[in-house]
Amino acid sequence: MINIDAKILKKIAGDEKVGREIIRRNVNAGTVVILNNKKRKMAKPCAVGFGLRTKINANIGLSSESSNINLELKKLKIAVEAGADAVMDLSTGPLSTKVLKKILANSPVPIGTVPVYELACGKNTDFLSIKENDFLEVLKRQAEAGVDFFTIHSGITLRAVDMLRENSRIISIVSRGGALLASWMIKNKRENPFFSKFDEVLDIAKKYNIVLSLGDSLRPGAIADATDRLQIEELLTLGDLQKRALKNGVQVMIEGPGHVPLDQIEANVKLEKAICHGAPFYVLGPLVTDAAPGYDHIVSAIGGAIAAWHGADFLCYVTPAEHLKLPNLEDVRQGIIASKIAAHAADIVKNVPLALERDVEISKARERRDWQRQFELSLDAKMPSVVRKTSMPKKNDVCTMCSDFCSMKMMEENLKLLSKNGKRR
């Protein structure tokens, strides 16, 4: 049985209009997950799972080209501010440790992190070097400080990276957190250690009510490297580890590609809910086209709603600048919106509660022009509202591309008509 706090999941099942009892019984079932280390009080608990809405996830942190952590939480404040039910600090460069407690300290929502990243940019540290007990002191330092889900890159394994030698894949391997591990295990000879010490990681994140997030290091980089060999053997590896994790009362869910082309993302979800039990799926992505740098957010969106109809329960957001350089303020805002587009559409057709009221009562407001009703109900509050007084109209109920000749006017002034006259006999 997984402990989960009853104030807890009386918030969630409030917020999501579902039974108590239901997603208790989902969590214990391993196809929910809720993300909140039991040291951190936030005001947006998050649960990721079936019969709940798509969740979304933001990516923010520093790199090794920008040490600014005060724009890293002003990201983490539009981040919240647009929608994003939760957000990881993937945070690379000097300043990371004390990025990560700030962002922790001031953030609402759920706070995940790759804690490998730590090990691989701490001050004189070569990376290739470190013991296989650094891997465990990591986890237990980031679970101590409140982190609420772990990517850990379990999947990976000797096996798995001896197949690489064979591959044909255009890109190897795009998981930053996969080609570090593979690059450990190739230099010391041994097995990675979030795979041979897994039961200590399980441990760990019981202890603080972690969730493991079980990264997809070998999801492909490309669509043409797609639903390949070497994915499908993570995946296999991660199905066995979700059993394993769910057996000793640990939270999982399973990260997924990633690039695929249109055709194969019905086929990956369902490929991971059988091969990993139902387990909450967490897509990056999926970017459906690779010809489309600056514009990822828009490529992600259309293979994020098609995942999330699927059965797909947590997309991470991609921004224009996917590919290109480190977001700035806008691109996070630009592919929250994005992805909530994507994760509201597949709602609607998955009859998440009240998905597709908001899109009867918004219609509701266009028909009647209640311009701020719209605004209100709108995925994006701001935007339309701005879009508007760009261009506005002599008469406040119609818009500049119609002006009097609006259908819904024009229909209005003639059913009252008809009406009045009475019905044609």
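Now show the form predicted together with another copy of the chain, given that the preceding structure was the form predicted alone.
Here we give the lone chain, stripped of any partners or molecules.
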């Protein structure tokens, strides 16, 4: 049984317009997870999984190239304002512990981390000096600090690393955490501690009600590498671990690809659901082409919409900065909006409560050219009115695209005439 806080459940059920007992049942079945460390109180806890609104995650955090903590706090604020349901602090720089504490103190939404980053950064990438026990110690520290979900790369085993030797991939590993684990394993010639000591990982997660997000170290990082043996080998391991976790009362999500061509996305989602017993699927993208750096928020909105439609539950945003640089504030905002579009488009066809209703309302406002109401109902409630103001029409009931040839304006008159004329025989 999963430990579920009754107050949090009540709030989530109210926000989602889904019955409390349904959510409780799904949490216990492992198809829904609630992101909320027992130690932390937050304004907006969230649940992820079957039957619920598709959620959006924003990644922020320093790299060793940047040390501006305040900038990361601004990213947190912008991400939440734009609609992020959760935020991951992926800091890898020397100030990463300091940033994490500030982010936890300032975030109204769940915070996730990849704990191995702190470990690797702290030891300055001297992997031989990191001991097995250190992997658990960093989890304990971050759990006690209040982190709500951990990405744990338990699926990359020595067996999988061996397979890399003979793989025909264009890019072997694009997961930063996965590459760190592989480095440790290869240099120390030892099994992945997150795999060999998975029971200890579960004990820590259980104690704090932390959700484990099982990372996909071997996700494809190129379209041509998608859905290959390495990826599926790891998925099978994650499915086994998910079952063990659930049996031990620990909530689990599964992380998914990555770079995937349009026609393999549905299969990837269905495969995850089948192999991992319906566990929530947390996807990065998927990116449907490798060839559009600078626009990867659009590339992954395409893949994310299709993934969410077929059952992915949680979309990790990708910003226009992906593959090029650390994102700035505007990149963060653009990334969130693109992901929200993908999630909302999917929610319409997933019959998520009130999703289609929003589109019906905005279309009614559009038909009567009620601009204010259209803005209020837009996924970005601010920007459209700013855009309209840059190009105002002579008459207020149209826009400068069509002006008097606005089809909706013409049809308003036409429909009146039609009804006056009576039916033609």
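Numbering follows the first chain given and starts at 1. Basically, rigid core = biggest C-alpha set you can superpose within 1.5 Å across the two forms. None of these values were measured; they are calculated from a predicted model.
After superposition on the rigid core, the Cα atom of Glu21 is displaced by less than 2 Å between the two forms.
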